[in-house]
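Only one chain is given next, in structure tokens, and it is the form predicted alone.
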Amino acid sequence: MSDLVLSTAQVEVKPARSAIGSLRTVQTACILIVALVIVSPLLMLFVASLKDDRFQILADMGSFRAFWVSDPTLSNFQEVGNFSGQLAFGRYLVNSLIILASTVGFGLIVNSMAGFVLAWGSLRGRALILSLVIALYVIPQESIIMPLVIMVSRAGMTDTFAVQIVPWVASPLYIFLFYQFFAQLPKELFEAAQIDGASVFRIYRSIFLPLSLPALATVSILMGIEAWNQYLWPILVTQTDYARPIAVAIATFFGQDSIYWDRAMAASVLMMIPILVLYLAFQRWFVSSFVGSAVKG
């Protein structure tokens, strides 16, 4: 009788294992398909940047030949890597790096200070100010962009690096992110530092800021992507190549008469590299910050 029960149990276990194996196979196949959909445009972009004929790039689009290059060349990168002339994309890339580094650097200081004051400062009406900060976040950027253009124009800031940095240094979203992180730190840290005679700025700089690496990494990456991908604002406030970023410069390849796919692809690859480096530099803290937020709900 016991042997019959065991054999029946084994028969029931085998189909269950088989079902789990089939489910994992389906999951793996779905993940591979999603990964292929995400990666394929990037692969096509990189392969096209190594082709020297823009007409061939256009002809290969829509077929598997778009993912293969038989005679790779770096001539497109050499053409767009100049710092002067008609294809001064080296200069545009440097402009974008200056804007990126300045926006992220000043943004980390301003937003973290504001978040710390809202979390631990003695400012009156902190709850009301925090509510206003959160309310500001829901206002679309495009709805205030024209008044902002008039303001910076009257201030004489157009066609400068400052006009692409100063308006975007402070952000309601990043102030709230820092506030949320600082507010979760133990109150005993702040009180112990006060008992030792540390000032509020000293507590912020020496204790809370070193503990906020996940928040700093998250804000750095999000702010960096936002600054790097700015397109509408630079078009409105720049008229010359002096401070024009690479995102705007790439649009010059798409003219009314012809489209220079080869140079546009090479410039797009160059545009991706700095933001990928920024992500890889802060990846560890960025992932831990998102995992921590998910666990805390």
The other form holds:
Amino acid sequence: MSDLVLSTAQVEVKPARSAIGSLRTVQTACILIVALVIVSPLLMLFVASLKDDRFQILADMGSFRAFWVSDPTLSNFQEVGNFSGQLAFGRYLVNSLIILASTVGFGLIVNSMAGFVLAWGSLRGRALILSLVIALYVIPQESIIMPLVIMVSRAGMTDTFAVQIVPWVASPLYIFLFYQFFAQLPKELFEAAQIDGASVFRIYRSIFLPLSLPALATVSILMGIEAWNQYLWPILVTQTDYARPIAVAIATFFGQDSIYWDRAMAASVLMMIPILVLYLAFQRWFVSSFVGSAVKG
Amino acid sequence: MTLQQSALPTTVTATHPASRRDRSRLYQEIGMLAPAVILLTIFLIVPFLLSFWTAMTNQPLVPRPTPVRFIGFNNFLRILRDDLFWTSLWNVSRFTFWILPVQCGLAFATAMLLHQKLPFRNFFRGLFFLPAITSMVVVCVIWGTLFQYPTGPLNQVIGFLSGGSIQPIDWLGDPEWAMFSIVLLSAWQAYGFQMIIYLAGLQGIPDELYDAARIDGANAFQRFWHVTMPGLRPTHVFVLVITTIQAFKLYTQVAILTQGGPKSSTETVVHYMVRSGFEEQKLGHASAVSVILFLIVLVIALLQRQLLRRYDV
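So the form predicted alone is up there; where is the form predicted in complex with the partner chain?
Below is the whole assembly, all chains and molecules, this chain first.
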């Protein structure tokens, strides 16, 4: 009896530490399970892209062989990595990279300049422009796309790179993100530079822009993902291979009678790599800054 | 007299250095704002206003010799009488009904897990965000194989877990299942953004509240229910609203995987719009759909403002 009391007493003393320990184990186990479920489809894609035989790929899918390749080969990539011919995914990839780089490059400049003036300018009507920009954010891309197609086709812009870049450079969301970031920087920065006789553009370029790395990283990633993944717009405005992005090209696999999964997977991996590199490069700033602005935005 | 008055300020600016600087500052500001304003006007405001006009005409996709006619609200009336439109609206509603718990639940659960101080937390945060940077087309390639009928991986796993008692499901080919399959892959692709928003919300809850609750003897569940959940209320509203808006714009995955089928069970509003505009070449009709889509999104966004104001954010 006393033994029993003693043992319960011991249990009473201990629980804090062991309960936390077991809670931690449960949490870690949960994370690992979720990670497995979330990531296994991606892992499967990468493994399958290294397999030669498209029937074997599907046969392997139902077992653990989906995550294992005994004789990895790059033949799928050689097949789809061409720059000419029917499977010219190398070319589509380059097209997409051109569109990505230009959209993000111009977008960073245009949106950050606008955000800066809205935050620190002396222009009258600033507040009005800002509230207009916020209001414009409500308009979804899908509901302006119909008239936009008529506009660009009248302007003879179909099947160009410009038509996939220029319309999406300025964006209410990113102007607002930059505005929000610049506005929270201390007033003294602006005033001190102004007293030194620096012009507005100079203050923007030499003082505020170098300080806005987190905002630049966030907008780069968000704009990059958006530009990279555009699908509806390019199918409406590209008819030939000339400026066709890789997303549209991959989708054509689904129009065929039997899908060449081996090629589709290699093309998909090709499509994932650049955006993965962009993400890994900027991730450090992205999460914290996106976290900071998300809810207010 | 008037001439003199208007002439006076100009001479002052010309001679006074401070005013000249003011003016050059003004020009610079206008110059820096101009690219964004011009681009937004041409590519957002003009097409937006045009969509209201086009919606009231019989504008075809390819220009015809006969002039475009103004037909008032006829396009809207035609849409409201079209069963396929109502089917598409019903489908996106069904999609919303499923995607809200699945996607937001997944985002919330992963955010709760990653908010704990665990080893390799940042690594897992990066890992869990990977689907969100994966292009929808690539997601369709991946899930297209997972959904294979009857021996695809998903069916194998279900068969294994149920001991063979559940028959293989024709995920994308069965009208009963097709939309739910789209829900699964959409949630997998997009939950990462919501996860990050939840992480932000969790970071915004001050530690003192948890400490106070602990001192008051609240257990883990009570702390979750009385501190975490109320603290996340604006985040929940925000996440639910953006997920709903996203859901109403559903297009890419449906266009690639099912083309609205089988039996129109995955027809969506945007897919209906694109089809009427580009396959049937009725741009006026399609523009009317886009106006309706905008109104739906507007109502949801206004609802969000109202809800957020109640929690004074």
